[in-house]
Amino acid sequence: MSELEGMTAKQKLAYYQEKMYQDALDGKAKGELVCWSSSIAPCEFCEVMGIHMIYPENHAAAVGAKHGALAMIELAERRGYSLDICSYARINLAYMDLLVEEAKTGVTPKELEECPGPRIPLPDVIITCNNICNTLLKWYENLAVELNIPYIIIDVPYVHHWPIPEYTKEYIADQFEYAIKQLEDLCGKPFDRQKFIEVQEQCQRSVNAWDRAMGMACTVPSPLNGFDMFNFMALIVCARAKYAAEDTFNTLADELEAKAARGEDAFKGGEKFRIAWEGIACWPYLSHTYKSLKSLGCNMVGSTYPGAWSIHYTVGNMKEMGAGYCKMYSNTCLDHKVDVISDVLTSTSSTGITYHLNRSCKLMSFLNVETAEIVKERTGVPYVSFDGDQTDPRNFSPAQFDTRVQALAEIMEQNKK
């Protein structure tokens, strides 16, 4: 009997996450290559080459959710990194320094022992795309220089006009081919094009299963709470090219469909309002933000964040794949971002939206200030914003958040009347 048989989606999520990190550690010990990659970079290439993938952003989020971020952040700041740098970067750079110190001395630093996030190995290669923000370029360059390892950059141009121009797709496809050549040189073996097709097919099955599960948030009332989206998102980031993601998300979708058929919702009858959340989660305060919204009967059913990994393309078509990795809305024009958020509000029947003004993510926060008014004008959906940070707990005020969402609930109540 398979150890996965009978597992819930939540149990599979935990199982697969632990297995991926352990496989990377075991692989490193056996001399296999490990890559640290930005979160929306093409995992397909490393999967074909048998390289273990670790995602520093995802790892930093896990450290933050387990309340270990501040120790790493303060360590990075003591070592000279500015507090204006992305908090994911500060956590990761500090963690890297601790791993290097351990490798040199043979002694595990106290901060590393006490870090509550999963243990990860040092990388042999760095891969990044600049389709999220340009901070990634310098952050990952720093990692590569400090560790003296190869650094593969896939340049994804900003999309000033939607839809994505054909020349942009061609340019990214060329970038992909060059990255494959770099990986061939690194691994000393040819890139298996047939296996590449199989990996692409797996990615598309995983993405379709993700869409199926996340689409349940559109049900009224919803059997899915948006904070579950944030938690399950770990696998669409880290295991898109593996069966693990497809398996977990289909199990989750089955569970949600069964709940909906029984007439159950995420709040067991307490869904009073449906709202969207724009921006990254506040991982150290995930519980507080969830409970604060739940106390008001607000089910967060819509978010553009999990949809960033809904990367669709025709298998075998490198230009379409390039377009898939180009569509991250922070990498596209304002008009397209407004379209994306408006579609989320409409498809989820949300009657309010909250914007996270994230100190770490300047690009998303600056865009949100302008976007909020345009989306409201187009949809009529009221909004509030709050100050926060994805992992630095010093930049979030629970009292401010509570006050803002209470105001949103009052507006939605008035609009009902």
The other form holds:
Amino acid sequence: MSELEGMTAKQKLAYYQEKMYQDALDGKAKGELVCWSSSIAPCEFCEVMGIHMIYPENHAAAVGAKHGALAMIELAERRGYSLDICSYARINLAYMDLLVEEAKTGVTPKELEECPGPRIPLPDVIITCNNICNTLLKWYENLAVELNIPYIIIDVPYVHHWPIPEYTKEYIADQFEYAIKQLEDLCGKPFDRQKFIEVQEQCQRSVNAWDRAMGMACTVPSPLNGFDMFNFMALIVCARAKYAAEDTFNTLADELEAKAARGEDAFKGGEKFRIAWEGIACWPYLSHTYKSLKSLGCNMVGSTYPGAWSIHYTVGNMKEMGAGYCKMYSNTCLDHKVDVISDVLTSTSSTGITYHLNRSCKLMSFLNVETAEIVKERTGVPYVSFDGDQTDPRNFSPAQFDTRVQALAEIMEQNKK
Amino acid sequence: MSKVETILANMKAVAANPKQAIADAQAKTGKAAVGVLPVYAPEEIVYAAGALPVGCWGKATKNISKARTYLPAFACSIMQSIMEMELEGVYDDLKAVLVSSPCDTLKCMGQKWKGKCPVIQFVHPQNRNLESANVFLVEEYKLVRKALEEALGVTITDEAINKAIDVYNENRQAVRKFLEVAADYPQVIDPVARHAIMKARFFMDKADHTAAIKELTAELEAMPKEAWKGKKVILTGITAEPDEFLEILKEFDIAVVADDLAQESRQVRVDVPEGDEPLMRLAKQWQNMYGCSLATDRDKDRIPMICDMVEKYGADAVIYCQMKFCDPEEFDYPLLYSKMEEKEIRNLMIEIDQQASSFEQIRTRIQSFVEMF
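The structure above corresponds to the form predicted on its own; please give the structure of the form predicted in complex with the partner chain next.
Full assembly next; the chain just shown is listed first.
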């Protein structure tokens, strides 16, 4: 690992990400198995089996951030997908069609060649967990049918009353055993329980390092620019079961601690307001949203992202692991969602919050009004809402975003007095 | 008026005026009403509690105003009208309301109920091939039972649930038989009447609905079959409301010979299986459900199911009734469309919107679709 010596966290992030995509492509070429997975599905099982993992949500976000979304979205719509469904799904389903066409004809379609996102191989198996949304169940169902490949489902039922019931944990734990069985059948080899323990231990070390780095956003002023959270998130998604994540996040935490010790913050002394961002980023407008907030001195230090992958459990305990994957706040009742967001505001000393009304994500939008009002009542923190989309560039208005965050800055300024 | 005409008139009256129908049913039986939101719920537990389960599937309304505060415009039109009615107090006479969580919109709807009665939310498992999924669902149904007992001040016994299952299974069987028979009598059972009969299920005591359906079926079977000169279609989707859409089908002599609508045939597709423990029986019904966009369908069996229906009923075409902003249905469409094109099955997708104010575009599309035959 000498080539990693002396690398910054950002360099490690780029290195590991590229390596994982390349490993998957090389592995596929050698006949090794590739799995497409939803972003908060358990990665532990496939890691034990030595299966390469690709995360379509991450990939779609990367395509979106590099301004390649529209070409994919138009292909999906031509295929009959409504423009009202999740734009991650539309991008991925279109990308899949292109890969299939390439595999069948031996010719790389123009759209695939021109797609600015990283190249990914077709999967041999897919795994999804609906702790993010039920849309994933339908999206992956389509992948499984179109590609005629095994479909592993980890069904994490919506927690309509907090806390998570024991019977829910038992149901999820049983599904883990079923997933293992499906993988044993697919790979033609037994599941190595000892390796499973080691992988779980790695996941816990990665998550601890992630918590450590993301926790630096609580420092006032913050050495962490919140939009870096969006970028580093890629690795907690893709490499939770690998040393890569632990290594990168510990490096990041070291850098941030050193920065804080020097009294430096992410805005070079310009952190005027600390705010939270509720919802998914607008990837095609990452730069615009960042600059718009920065021009107002708003550092986005609060997000529910860090908590989403802060999946802790006792190694070897399947029920606890099930609970860990179940607690994703959008999969839980309004009361718990309010608790989670209020905690984010309090722990990061945020004095304002923006709610992303995401055209692509009904689950992360339809409780926004109630959530915002209750959180405001509880914490006194003002909020604004803006219309957007995670990757469909047609559903975001830069002018509306600017106006809303300016209004938020004015309220925060008033509240300071 | 013939017997058939009388029964159809009654059913249409019930479907057109649920409030009156529920009041009539309550006056007759003294039962309290419990609301049931789409799509599936263990209504048998409500029935066993001595209450009248009432389907809440929205209504054709052009005015959504209060709901706009709480629901973005990209929520499906059923939920828009339900939210509007919650805020207008339409559901305030209900003793409780059951909300399932098979899609992301319904998960949220169960958390933001604005009516006065208690909301009882529950969730169906989606890894449906596992026995542990049944065990999970039994626990969810226990919560439903307990919440209903509290809301209604009654004890719901296993015996009462088993009896309710008998009543419901008999109704499902009677409705399925009626639909088979009705396919041969499109002159009598037109698309609007057919829908009214299915919709009336939601507002009548199931035993009464069964009796009316059986009588209607017997009357139909006694009638001579006539050749149908119009076209025959299969409807698939969530609902085919409002009636204006069905009136257009009628206008162009299009008969609905079968359907795969969540509001209609999917409600009666699968009986509750035999067994000792009633909640486990109800759980297994969900396990046995098939061909629905809201129940995990690893192999998309809905697609061959619909293709087979075309053959079985000699249908000329399939109309995909796409509920506006319903993503589970939006995901199924491209795959079904490709298969139908491959099999040269004529098909048309129509966007269904309870808030639609103009139907001229649909009329034009249906007209040109028929002309293409």
